[in-house]
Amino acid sequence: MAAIIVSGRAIREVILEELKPELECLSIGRAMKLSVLQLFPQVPDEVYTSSLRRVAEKLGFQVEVINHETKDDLVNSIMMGNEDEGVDGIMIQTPEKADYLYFTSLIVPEKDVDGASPMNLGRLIRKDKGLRPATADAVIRIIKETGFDVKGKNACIVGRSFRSGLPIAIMLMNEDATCTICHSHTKDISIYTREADILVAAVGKPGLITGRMVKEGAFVVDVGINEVDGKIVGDVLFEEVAERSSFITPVPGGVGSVTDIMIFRNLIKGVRMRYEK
């Protein structure tokens, strides 16, 4: 079996067209702006911001990237962005998990384009109105775009971060999948991955998922972004896994491409929520 390679870039273009009518109905008299606030950014962060700029240009949005030397400076920028009516969305890029959780907790919910604040994560769990975690939203859209039926399927998510793994699991459960989450203390993840109809790799460890770990015909979603020898690769050994799966997302050009546009969809949704208050 040779997998169908699911193009995130093609799906991104579809969503771009869906957003255009919304933008026509939502005129605020200026270009909408995303503020990307960095603290010790890594190579994948730079790749991501470059992609965000390209998508923003298609929408007529602005993207400002501000690098900070200290945590206090970043906190000040968040507070200023919360109050600034000219800033419509705020996104944090920092390598430390604890820092990311703290900084995103300071963002007002309507400007939290990554859907990572406690308020938005709580709304996700409750299925209330809010901004959904962009990466998880991208994963669900990718699967649905292929027509793959999630309901009743066994899903295995490798990785339990608040940025990707946990929200992905919650959103898959909301689509009636049965989810297993594997993490660094799971003794043998292959026990669980080989039973998965849907396998999501979201760890940030290149080559973690091999062909022998994948169920024949599984839908494999690679969320990982890693730099290896100057190239960006995922968590999945693509060639091996593609031989066994029915669908697979590439890196680059897969989940990240759809996450880009989900960031801006959240920005638009957040603007509407602010103006509806």
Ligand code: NAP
Given for the second form:
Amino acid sequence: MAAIIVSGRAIREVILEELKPELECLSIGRAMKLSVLQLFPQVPDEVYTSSLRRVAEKLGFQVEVINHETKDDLVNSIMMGNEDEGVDGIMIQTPEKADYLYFTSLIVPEKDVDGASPMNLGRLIRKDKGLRPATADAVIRIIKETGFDVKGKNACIVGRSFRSGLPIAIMLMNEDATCTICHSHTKDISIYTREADILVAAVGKPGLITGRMVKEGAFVVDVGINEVDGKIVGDVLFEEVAERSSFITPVPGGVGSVTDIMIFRNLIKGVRMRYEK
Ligand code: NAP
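Could I see the form predicted together with this ligand next, after the form predicted on its own?
Entire complex below, previous chain first.
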């Protein structure tokens, strides 16, 4: 079987068109603004920011990027962004995972466009109204966009971070999939990946998922973003996994492209929540 390659870029365009009429209804008299707050900026984060800017331009949004040399400065910026009526969404880019968890916990829920704050993660678990984690939202939308039925399927999610693996598992479970989560202490992940109708790799290790680890006909979603020899690759060995699967997302041009637009979808949702208060 040769897989259908699911283009995140094409899905991003579909979502862009969906958002335009929503924006027309939600006229706030100024361009909406996303504030990206970076601590000790790194090259991949800059790459990410430039792709966000491209999407923002298509929607007529502003993106400001503020770099910080100290954690105290970053805390101050978050507090100011929370209060500033001209800032509609806040994103944090930090090299350390623990820092990311801490700083995102300071963002008011309606401006937390990555859906990473304790309030938004809690709302996800409770299925309450809130901003969903953008990457997980992207994964679900990609699968649904193909018409693949999630209900009753076995899903294996490799990776359990608060930012990607765990929310992806919760959202797939909310769609009635039966989920297994693997992590760095799982003895042999292939026992679980081989049973999966939906396999999501969200680890950050190039080549982790090989062809023999994948069930024939599976839907494979590659969340990983890794730099190898100056090239961006995912966690999945694309060529050999594409031979066995029914659908596969590429890297680049897969999940990351849809995550970008989900950030702005969250921003619009957050503006509506603020103005409806
Ligand atoms: P993370 O916080 O480092 O989490 C990685 C997860 O993988 C952890 O749960 C870890 O287990 C698990 N893990 C590590 N080695 C493993 C192994 N050999 N076998 C099985 N599990 C293993 O990373 P993250 O922030 O979730 O990001 C994961 C990847 O996705 C990165 O490449 C990142 O750049 C990318 N990403 C992409 C997007 C997008 O929109 N496309 C968005 C966010 C992140 P433990 O919990 O036991 O440590």
